[in-house]
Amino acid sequence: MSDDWLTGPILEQLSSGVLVVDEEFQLVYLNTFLQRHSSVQLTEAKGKSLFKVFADLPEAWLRRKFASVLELQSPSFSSWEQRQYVIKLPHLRPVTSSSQYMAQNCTMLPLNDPSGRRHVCMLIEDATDAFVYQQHLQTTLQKLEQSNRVDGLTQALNRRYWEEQLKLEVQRAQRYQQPLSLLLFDLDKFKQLNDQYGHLGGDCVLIELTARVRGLLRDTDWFGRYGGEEFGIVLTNTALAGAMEVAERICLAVSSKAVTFNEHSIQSSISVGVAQLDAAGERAHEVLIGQADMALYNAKREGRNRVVSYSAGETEFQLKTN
């Protein structure tokens, strides 16, 4: 007795799809779960070109999987990871996705038919659903990465991650001998801005103080909150000359236009401390901070608003005789 009362209504209510070409990839059989999501009706396509059917398909690649089969007689597999589909057929899931196709796990099996000529029989599986749980997975990811490495406020890096790239920055001017240069700086008054506009209005001036410094910067240097209202800046390859007119920049771009909160207009300044590295040795990195913070503190003394270099003599003796 023949099978095919039971393999025929099977193939047709698998959600899945099935399709058989002959060994001149002409198509044979495609089940009911493909030309509905195809509008491809098996009446009209069977005995063409597979690859003129559906004229989306990589057919290089797909020749060379096909012709592996026939030839070794053994089975062959695609996941959607290492190609989303094989057939567009766009998926019907309620669901957010970055793409309107069904991601598909195929597999190409080897088959004879009752006379011995060889076909290959094509499972579709339906994988959108592992599609987008992965995507989902990855943003969730990339969104846990950049919080551990991004202040929540400013978009400035965080004091830990900023730190750790200092210290590598720090390494890698002492391997390669090149310069590298320090900037602290912090708003000057930020307590007193803080009591008169109340802390959204100070929030107001953090976030465009870091949109405005971060304009005038390289995609090299390393922005980052140290603390409250301080902020780092490690200028790669710059000597002290360059990062005083990065700095100086910088002070102006902040002075020069008010902030607007709730209609009130917020002037603020700020004051910058700058360092080259000349330290060696493993704590090279914790030497220019101090020294980038003394400069800092002595840009306070002298009036704030203002940028000064850090000097291993006057700055010194200016914070030990104040």
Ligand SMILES: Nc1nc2c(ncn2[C@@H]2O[C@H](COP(=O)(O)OP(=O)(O)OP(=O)(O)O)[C@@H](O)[C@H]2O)c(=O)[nH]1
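Numbering follows the first chain given and starts at 1. Quantities reported herein were computed from a predicted structural model and do not represent experimental measurements. Compared with the form predicted in complex with the ligand:
- Of the listed residues 163, 68, 135, 148, the one positioned at a hinge between rigid parts between these two forms is 148; the rest lie more than 12 positions from any hinge.
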The other form holds:
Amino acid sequence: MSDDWLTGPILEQLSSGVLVVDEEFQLVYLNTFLQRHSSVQLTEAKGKSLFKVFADLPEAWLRRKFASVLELQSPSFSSWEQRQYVIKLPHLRPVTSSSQYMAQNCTMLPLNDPSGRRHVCMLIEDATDAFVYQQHLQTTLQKLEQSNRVDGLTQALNRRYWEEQLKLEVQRAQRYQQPLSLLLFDLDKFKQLNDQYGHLGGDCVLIELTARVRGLLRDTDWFGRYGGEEFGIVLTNTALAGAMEVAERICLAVSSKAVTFNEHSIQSSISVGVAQLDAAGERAHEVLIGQADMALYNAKREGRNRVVSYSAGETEFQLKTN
Ligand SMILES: Nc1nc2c(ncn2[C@@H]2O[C@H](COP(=O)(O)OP(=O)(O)OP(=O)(O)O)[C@@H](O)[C@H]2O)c(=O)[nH]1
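Can you swap the form predicted on its own for the form predicted in complex with the ligand?
So here's everything in the complex, that chain up top.
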């Protein structure tokens, strides 16, 4: 007895695609799922070349796959992670996704008709849910990674990540013998500012200041929040003279324009310490931080709102005022 009564309705109802081709890659069968999603009708497509019916198939790849299934008489599989789709079909999800096509898992099976002629049956499973889920997961992981790197208030890099980058850049500069400089700066009399305008006023100054500073830097510089009101900038491929120029520009950008907070106009300034990498060895980045910190200390001591560079061997630090 024929099994058509059984297989017919199942193939009609199946929510996966079933496609069969003969040895010449001519279409023998398409189930309802595929006809509905591709708008190709079996009655019109039967006997035609698969690659003419579906013009945008990856022909060379699919021919190789089919040939190996026919020759080895064993199944082959392609997942959406390797190749997002084999047949370009629109997906019907009401979700936003970067792709409008159905992600597919494809299994290719050897199939012989009753007279022994060889065919290939391709089963196409809709994997769009998994694809969309993975995309969401990736976006979430990227956001998480980003939030692990930045300081929540100012969006400057946080201290841990910034120090990691400093260490890497110091190693790079040493290996390729390129100059590298470090700026450390600190808001002047910030405690007083907080006392006068409240913590929110202080926060507002920190946010505005970091935005101004960021606008003055190159993409290759690393700007991080080193402590409460202390920040660090790694200037790659920059010698001391260039770093001093950047520091002066930043110092001026802060002091030349007040920050508006509620009805207040808050005037602020920073002191900046600058040092160029000269130490060798594994702890060179720590030495560099120490040197920039000493220069910053001197900028504070000399009256604030200024840039001071560290110079090795000098007892008195070179002072530069705005
Ligand atoms: N609003 C605000 N204040 C902060 C934050 N982090 C640290 N501070 C404050 O910054 C102030 C730093 O004070 P000090 O270290 O005495 O330094 P200063 O008053 O700036 O004095 P000088 O550095 O010598 O000019 C403290 O009052 C901290 O509470 C922050 O995220 N937001």
